[in-house]
Structure formats: C-alpha cells, structure tokens
Amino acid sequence: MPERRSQRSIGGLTRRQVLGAALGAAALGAVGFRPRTAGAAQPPIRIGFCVPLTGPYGSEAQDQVRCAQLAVREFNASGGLNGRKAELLVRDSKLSPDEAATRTLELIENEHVDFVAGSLSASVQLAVNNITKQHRILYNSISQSDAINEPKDFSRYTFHEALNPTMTTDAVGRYAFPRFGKRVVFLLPDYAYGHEMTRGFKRVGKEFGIEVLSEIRHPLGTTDFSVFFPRIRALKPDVLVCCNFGRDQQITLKQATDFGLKRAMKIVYPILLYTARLAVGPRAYQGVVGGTSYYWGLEKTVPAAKQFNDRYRAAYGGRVPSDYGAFGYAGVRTILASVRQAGSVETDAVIRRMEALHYDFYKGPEYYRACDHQAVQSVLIVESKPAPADNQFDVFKILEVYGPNRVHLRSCRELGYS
C-alpha cells in the first residue's frame, strides 16, 4: 500500500492545506457534532468524502477535493437551505477498500454525516457503498464502476455521477475500431478497473469484428512496462488498447514512446486524464486517443462548461478543472440541488428529487436513470496535442462527443432489473 505523504504538495496545495480546506469549506471551520437543543442554529448539512489523496491517483483525488469544495461554497453563498450551510468533510481512503470502508463508517457514526460523495477505484467505491446502503445514507459514487450498477451491489441509497466502464468504452470504441484496425491486444492493471474495461471493449467490438489477439495483464503500481512490450510487438496488433490509470499510464506512455510502440500501432485508452498529460508533458502522449468525461475546452460550446471553468479559475489561481475533479463537483453539487428542491436533509425526500433531476452543472444535460441511478452524459473522444505556447491547459483536441444516450449503456432488462 503506498506510504502516506504527509506534506507533499499536489497539483499546489499540500495534504494538510487539502484536509484543512475542505474540513472547514466555506470558511466553516471543522464543528463538532452537537445534539439540536431548542432555539440552537441548525447544524451544517454534511457530506462524507472519502478519497485516495496520497497513493499513485493522488493528483485526481486532490482535484476532485477542491471541486467539491467549490460545490459546497457556491451552494453556502447562494443562501444554503434556508440559511443553513454545508460542509465537506474529507477522508484519505489511501486507495484501500478496508480503510474506505473504515472511515466511511467513522463518517456515519462519529461525525453524524447526513451523505457521501466520492471514492475513486473501483472496488474502494463498492466498499464504501456496501457501508452506505447498510447505514441508509445516500453515497454518490465519482468512479468508473460498472458493479455499482448491478443489481447485488446497488440500493436505492446508491448513485452513479461517473461515467462507467460500458458507456465509456462502447463510445471509444466506436470512435476507435473503425479508424484504426480491427486486430487488438489489451494491456490491463489486474483489477476491477482494468477487467470492466476491456469486457466493455470486447463487447462493443463485437459489432465491429475486432480479433483480440492477447490479454497482457500486470498489476497496479507497475513501474517496468518495457518487459511486455516485445510480446505486443511481435502480435502485430493494429490497436494497442491500455486500460490503466494514474501513474501507471503516466509510465506506460513514456515508455512505450521510448520503445518506439507507437510506430507500429495505435495506442487508444479508454480514458485519457488532463492531470496525467500534463504532468507528463506532449511527448508521451503524442498521437494516443482516448474518452474523457470532461475537457474544460468544451466552454467553447456548452455555456455551463464556461460558467463551471470560470469560478474554479477564480477560487485556484487561474487553472482550469480536471476531468476527475469535475466528478467531485458534481457528486456532490446533484446531492445539494436536491436537498433545496426537497427542502429537507431528510434522505427519502432527497432521493426522490435526486432521481427526478435534469441537470447541466457543468458540461451539458445530465440525468440518472431510474433502474439504477447511473448519470447518463455525455462521452468525449479526444487526442493528445502539444499545448500552444500561450495557454499550457490547452492539451487536448476534442474529436468527437457522444451525447447522453441510453444506448452506450447495457440496458435495465440486460443488468437484471425488470
């Protein structure tokens, strides 16, 4: 398990400077819990957040922290619920499922939190969930899964804000297999992730023919990704798909550039993260393909993009959101909306708004489906491309955007529901 940092600085703000900030959004300050006595001031409404902000997805666990800060402040200074105000409280899941469940456990019982929001991984989301549904909190999950989905781990207590692995691989897929070649090979971390990454590719291959030469799997936290490359090499696949994340794309780009892979196939992901690429810089990822949830470049198009870039420009400096990070803000913001529509932090009550809201918080219209609670959005194809010399954000060329459509997605009948 990675080794906590206690003090290193990531993506600008130290751990304690992220813990500290988002203990105390909106200026709060952390309050303990106080039983409700006659003619006291209501306590903060309080939403548990669970995140791996040290380990190798650090970096997007950090920015999905200060989105959901952002969320949290633009609900307390729009007026709150009646005056009454949120507050986020921020945990350090470390990417373990046992201490995400741990400390989603403290959140309910010790801390008397009225939701959850975040948790990023697969089975960390599953481990936080099971405690949620258990507790009848309602958890709004901001990682791809496609479990969470399906009926033995969902409750009406779960949301699913993210994208999940079937519609993001069916539109990248889509995009992909027709353009570049139909022979494929699959590099996958061995885990939930990985493994619900490429079904959903084989999947949508179908519709297309693709051969799947070879299934290369290794496990998360890899650092050597040169000793499967002769193997892929000597497949003479057209399509190099990779369905890692974090740090280990980081690695396998770079080294797979070093190696020379890219000359003899395309290298396509399911998702391409912002944070990533740009901690890595344009060489790396030159010329690779991949989906995203969201790219703050779609302010050129969608006016809610514009207005969601602009306040994080003003809160952080002049930078702009991440794709992972938007997942935060709007985990998190969908939960307060409903409370003001519901007008209660009564959990039935927020639910049922929950599962009626049409929302387009920051990158167009977005629902949840009513079997499962997925948010059905939309899906953004795009490129890697060296960052202009006058904007170092500008790193990505959207290609294509696959709106909010049902289709991308296996069906209610499909998934068990009747």
Given for the second form:
Amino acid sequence: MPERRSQRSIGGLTRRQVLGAALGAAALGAVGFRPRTAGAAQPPIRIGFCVPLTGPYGSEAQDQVRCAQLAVREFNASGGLNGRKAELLVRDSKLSPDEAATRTLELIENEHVDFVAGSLSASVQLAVNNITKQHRILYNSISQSDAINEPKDFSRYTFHEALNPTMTTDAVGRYAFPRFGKRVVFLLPDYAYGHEMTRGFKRVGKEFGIEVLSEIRHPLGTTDFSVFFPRIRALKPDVLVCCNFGRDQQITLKQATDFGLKRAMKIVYPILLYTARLAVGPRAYQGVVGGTSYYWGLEKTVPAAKQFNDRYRAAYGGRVPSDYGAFGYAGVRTILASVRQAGSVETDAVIRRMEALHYDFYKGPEYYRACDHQAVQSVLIVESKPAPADNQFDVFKILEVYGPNRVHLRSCRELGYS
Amino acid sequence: MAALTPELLALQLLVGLALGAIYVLLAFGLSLIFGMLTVVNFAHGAFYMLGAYVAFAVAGLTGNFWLCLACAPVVLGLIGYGVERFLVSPLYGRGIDYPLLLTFGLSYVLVEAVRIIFGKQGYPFDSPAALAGSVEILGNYFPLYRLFVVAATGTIVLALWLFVEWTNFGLIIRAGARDPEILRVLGIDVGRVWRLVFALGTAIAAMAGVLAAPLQGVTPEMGDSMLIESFVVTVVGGMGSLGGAVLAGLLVGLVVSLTSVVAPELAKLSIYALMAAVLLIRPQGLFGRAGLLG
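So the form predicted on its own is up there; where is the form predicted together with the partner chain?
Now the complete complex, all chains and molecules, led by this one.
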C-alpha cells in the first residue's frame, strides 16, 4: 500500500525517506494512481500540501510535512469521516510563487483535492491563495502574511492558521524596545515577509519612540552578510532587528557572531526559528531574543502542547515538533475537525464549521476571526540558550507569553471590512 | 546613514577582499579550463558544491577540517579526470556548445545526486577550532577564518602561478594553450595534458568549496549563483587569463562590498554593472585575448 509505505518512511524520520516518500507520492500522483484503503468504497479526502522542500526554507518545510502527516494519521486512526480516510498530497513549491501556483493548479485539476493547506513564504502563499480562491477551494495558509488578511487577497475560502506580522511584531516590539533600547537598525530580506515585519515593528515602535537608523535590504537566499556588518556597527544601534528566515537566519547569526556584533548591540528577531537554532548550534543564537508561535517547552503549562509533543515524539523517534511544523499540524487538523463536524467535505459546510471553531489543538485556545479568518492565538517571546546536557532540544527559554487576549491585530474596520 | 569614514572604508575593503577570494579560486579554475581546452565548464559550480559536500562528509567522519581541505581536491580531481576522459573528450572538435551543454546537464545531475544522498535542506559547517576566534581591527572584530581564506587563496594562487610558469608541465600547459597541433607533433600526449588540466581546475573548485563551507554552510544549490558570478569574474578578467581571473575576482569582491554600504539592494546587481562597463570598454575583458571563442 503506497499510503502505508509513506507513513512508515515518515515515521523513520530520515530526510531521505521523507523526501523519497514525497517524491514517490508525487510520482504516483503523476501517473494517476489512486491509493484506496481496503474495503472502503469512498475515495479518500484529499488535502494538497505544497511547501518549499527545496531551498533555504527546506528544514522548516520538512517539519511541516511531518506534522501535517501526523494530523492526517490521527484523523484516520480515530475513524476518519465515518470510515472515510484522509490523505495528504505533498508537493515541492521550491520557494517559487510560479512553481507553487502550477503545483496547486495540478492538485486541483488533476488530483481533485478537496482542500489545500500549506505553503511557506509570504509571497508564495498569496500565489496559492489566488488559485484556490478562483477554484473555490478552501485553503488554510500556514505562513506569515499580513496581505492575506486584506480584502485584496482575502476570500471566504481563505483561512490563515499562521501568525501574521502585525501581531508578531507587536508582541516582540512591545517586549524588546523598552528593554533593549530605541536606536534601531533593520536588516531584512527584500520581499513581502521582510517588508511586512519591518512595517509592523515601526508601527509598534511609534508607541515607544524608536529611532530607525537604517533599513538594510538583502535578497532572499543571501549567503554572505559580512558586507553589511561594518556599516551596522558604525551606526551604533541599541537593537539590530533582523527579519530574515530559514537558512538566511542561520547564516546571518553565525556571521554576525563571528564579526562580534552581539558585543555591541542586542539582536532581535520577529521569528526565532527552532529548526534553524537546532541546525546551527548554540553559539550563533546565544542571547538572541525573538518571537515564535510555538515552542515545545510550552508543555509544562499547556496540556494540549504536551499531547501534541507526545504524539510527535512517538511518531518521530523522540524528537519534538518545531514552530512552523506545528502550523502544519494545526492547519490540517482544523480542516479535518471541521470536516468531521460538518459530516461532509462540501466546501461551504466546512467553511461554516471552521468559522465557528474554537479549538485548542496544540498551544492553547485559538479561533478564526470572522472578518478575515485570521487565527487569533498567542505569541511567545523566547531567548536562545545553550541546551543542557540531558536534553539537546531544550534550546529556548520562554520569556513571555502574549495570550490571544493580549495580541494586537489590525481591526476589521482598519482592514476595510464593514 | 553612517558617514563613510576611513575606518569604515578600510573595513569594507577587507570584507570585500575576503569575499573576492572565493571568486578568485573559482574563476581561476574556470579560466584555466577555458584557456586550455576552450571548454566553457558549466559544471564548475557543481564541482565547487561537491567539494564542500566531500568536506562535510569527511568532517562528519573525522571532525578534522585540515583533512577536509586535503581530501576534497583529491576526490574532485579524480572526478574531474573521469569527467574529461569519458564525457568531455569525445566532444572535442565539435564546436564550443557541445561541452557547454554537456557540463550544463552534468551540473543538474550532480546537484540532484547530492539532494538524494544528503537531503535537500543543507547543513551548517563549523570553522576549524583553531580559526574560530576574531581579531580586533580598527575597533571592529574580524573573524580569523576570513583572514585565513584570504591567505589560503593567496598561497594557492601563488603555488599555481609557480607551477604554470616554472615547471616543465607548466610549460607544456602554456604551449598547449597556444598551439596544441605543434605540441602533438612534438610527441606530447595532448589528451593527457588536457585531462590533467581539467582535473586541476576541478580540484581548485573543490578547494574553494571547502573554504566557503564554514562561511555559509553547505547546500546543494550553493554552486548555482557562484557559477554565474564566477563566469562574470572570468569575463571581466578576460576568458582564459589567469592573472585576469585573480584581479577580477578581487575587484568583484570589492565592488560588491562597497556597493553594500551605499545601496545594499544593488550589491548583487553591481557585479553585472561592472561586467557591462568592462565589456563596453574592453570587449575581450581586462586581460583577455580577442577571438578565443571564434
């Protein structure tokens, strides 16, 4: 059974196996193979899942696949939709909006997916959303974006499980500016994610009277940041706000540490990535403060986090889920929970259930706001630390949790919804 | 914006020099292969990447950076030798686009192979412990490892220059670049010389890959942009000119570094602006001979 093979591979948790399974699934899809569960007459519920397995955000994307698979497996193990199973169709967006749009179109037209979840990168999700909107397919996005909340891109088929830059930077800025200082330099990747994060920081920064000394933009996928460092140093900021992501974040912090930047200023990130920190080691991330949607250490206080972590540990050899991985889990699980409540895969019925959903699947209470389907949820502030000898995954210290009632979203009116 | 003080300028120049060092090595190999074999080697970026991955594998097994620096050029030299012998050499005499397309395809195969074997996402790579620290230069910290990259590149280039200028084999290489026909008449196995030159160029690319790994980590795509940029360097320096490759490599590093201070968004673009400017004034590049591609 292709489905079983793919599950076992994912459980084994080597990258090659995960990718092999993904490729295998893609190949099977390409020749029109339809896996069927023995005895079940109905076709499976199909969820398209397009994420950038190749490229600078690959580590994050792979964990999104692992977590999304977990949600699908839980749904199937608990009986599916009256015995009807779900399956995940994983595709590689290669971090390109065009590639993602093509893959999504194929998923809809050739694979006849019932729902789409996934995508990582602010600009890629808008491309996917554009396609799903046109085809009236429910899409749950699991990557940061402000634009996806705005009337130009939003549609009733659009849900946004990830944090958005406004709520993220509001929490991080509120924490950081009073503590670390008001002279700020921004280093950001030159695309939507970087622009929206910087805009958000400036917005909250106004409240604290920050002074923006410079805004340095670099291309996504830059491999050498050293050329920016002498100038950043010469500007003498209190805080260097870096808004890059994935491998860019790893490289920035490694090189900034080598150039001694941390001795002269505090480095703050809107999103401090668990995957990147784990990959690059403690030295580069030491002392850096940032926001996150999820850290597994939340399990000490949040029962749902403990359950989620335990399931992930059981499935993937004792490891723990990442922040962006958890988005993959929640993004798929909210769809499947709504399917079960609706008793069907009919898009309108599922949308109505999702709009009414109040859920606590992994990090504490969440719900989708009515006007823009933004998931209202907590933002965590964490600081990187060296892992203790007895737990290599214990890399962040939670400094503060801004719960759903303390996060600041742009109001529906401000966004232009009546 | 910070004023462009002499200290800042000096630091930017130093950063640019370190950045240019990797370009120098890549362009040197490209130019060597082009100058001798008239092969436009599009697999050069993939060889650079493979060198870094060999180092990654060796570092994983032994944890010794110096062993990586020794192993990767040897392994890639052998691969380069095999590639020339079995893939490139059958195409000689068929026009310049045949080996170009072949190496282009080969680079895809190599990158995919690395993705299958090592995974798509790439890995960080630690600087050797002895070079992990920083030195203070003009009140700023500068990583020791970057200074090492500059010194290592200087040493490698010097050694290669001595080799080409002062050894018998170097003499044969230079003669072969001028007139392979006469060389053959003189009883020298030109095919073997070309094979060794291709292997040498590949080994230098591998060395560049190893040196770059601690700066940015290893990824299957690390050679893609480097290939394009080192081609620009080769064109600026003059296709086939070794001295040109060295000078243009450093020049590109400096231009990128200085543009980053004034207009960071234009840093990458500045490389191409430089190329356009040089080509307008000297179509054959700074030190190139005209008509090599004809």
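All of these numbers come straight from a predicted model, not from anything done at the bench. Residue numbers count along the first chain shown, from 1. Rigid core: the largest C-alpha set superposing within 1.5 Å between the two forms.
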| property | result |
| --- | --- |
| Core-aligned C-alpha movement of residue 399 between these two forms, 2 Å or more | no |
